[in-house]
Amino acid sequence: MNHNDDPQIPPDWSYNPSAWNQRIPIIVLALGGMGIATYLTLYQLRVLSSVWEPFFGDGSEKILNSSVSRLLPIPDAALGAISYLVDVVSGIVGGTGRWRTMPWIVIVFGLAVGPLGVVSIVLVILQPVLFDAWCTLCLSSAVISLWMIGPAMDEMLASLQYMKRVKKANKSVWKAFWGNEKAISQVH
């Protein structure tokens, strides 16, 4: 069913990728991921003396104290927590038509979610390859990141398709990207 009469639904789409029922699950997942990453950060900063690990013995401690976890000036779990926070904030900002009215925030949201998922995959691959260990909460965080990618990418796709229609109509892509009301009203 084509909902082209509804301005909240992109042309040739059957649903609104910016609807709250699409975004709230991502925001909830990001909050869960942020909680896990914050807990792991507290261990890496030695605020907590041990880390919960139900399946892999001392695997979490090996991973969280590894050379890879300390490549940057701050612990890698802290970067994860910050990334999840960006996901939450960029997921909340804007209304249900933001794929068209605020493409910039949708792009920020998509870029925050997508690369985090890729980094999670890389870190999961590194666990057995480099350290012969697994970390349950790190794996949980990676699964959360992967679950977030699909729903976030469809909203980003709707915004990119909108920007393509703006360009095809010879209107200002720059103004539409930043949500200029006049530019928005000229192209659906």
Contents of the next structure:
Amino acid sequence: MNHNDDPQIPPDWSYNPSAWNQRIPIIVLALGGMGIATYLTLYQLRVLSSVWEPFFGDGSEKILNSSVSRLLPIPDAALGAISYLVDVVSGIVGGTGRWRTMPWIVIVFGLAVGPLGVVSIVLVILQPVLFDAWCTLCLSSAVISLWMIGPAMDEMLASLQYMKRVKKANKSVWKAFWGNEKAISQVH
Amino acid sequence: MWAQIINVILGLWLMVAPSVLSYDQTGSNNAHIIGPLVVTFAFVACWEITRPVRKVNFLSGAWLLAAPWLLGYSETLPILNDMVVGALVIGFAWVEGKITTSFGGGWKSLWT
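Output block for the form predicted in complex with the partner chain, input the form predicted alone:
What follows is the whole complex; the chain from before opens it.
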């Protein structure tokens, strides 16, 4: 499929990172992650009395009832579910030219994906080191959060490059960041 | 991309190695920490846009070469395993692989 005639393609790019075929897979991943995290939250809140664990015996129970999981006022899985929700929403908002018309949402999206990945990996490391256990669904959630990083970063790069062109043209980066229409019309 | 997939597998192997080989507690913890990190950087580097992230695994690999001696592993097999995996991780992190997409000059364009 050739998209080269798409006016939304950033300069010197081979595709448009804000196109729906680029964004929908990430949104689907984030929805999946949100589903898993919500399920784990329900267990941590004792709405569900047991948790699915096909491989590691009582591993999931150990991890989900661990001291680390209760460090914050809300269960750690709830925090994950909220982060995934931010990813879903910031993945959906905006049209197919949003790398240029709404850089702020693209940056929110990129920044939401990053820390989620970092926290997931820290939790994966803590599982065997502190608790000598693994939790299948926690690992699955970590994989999903890593899976979103690559696909989300291209859009962020396109927005950053755009704001750099705005700066080079001596226009207001601030206005461009918030998607000011006049600012958008001045720099491609 | 294949080189990064191999590093993902090597990282996964580090995560399970302590339950297969006779690691002591220190070595086991080290493998359980470095394994997920190797997986993370290699997995993210599978995408062309984030391929440069593969280079972070130079550090992971270098640490795996040094760790058995700095941390004083008590068993031979884990020492060998960590060093071989470390060397391989460095080697595969080196491989950039094909970049078929253009990203308007990439990340470099932001600092030039």
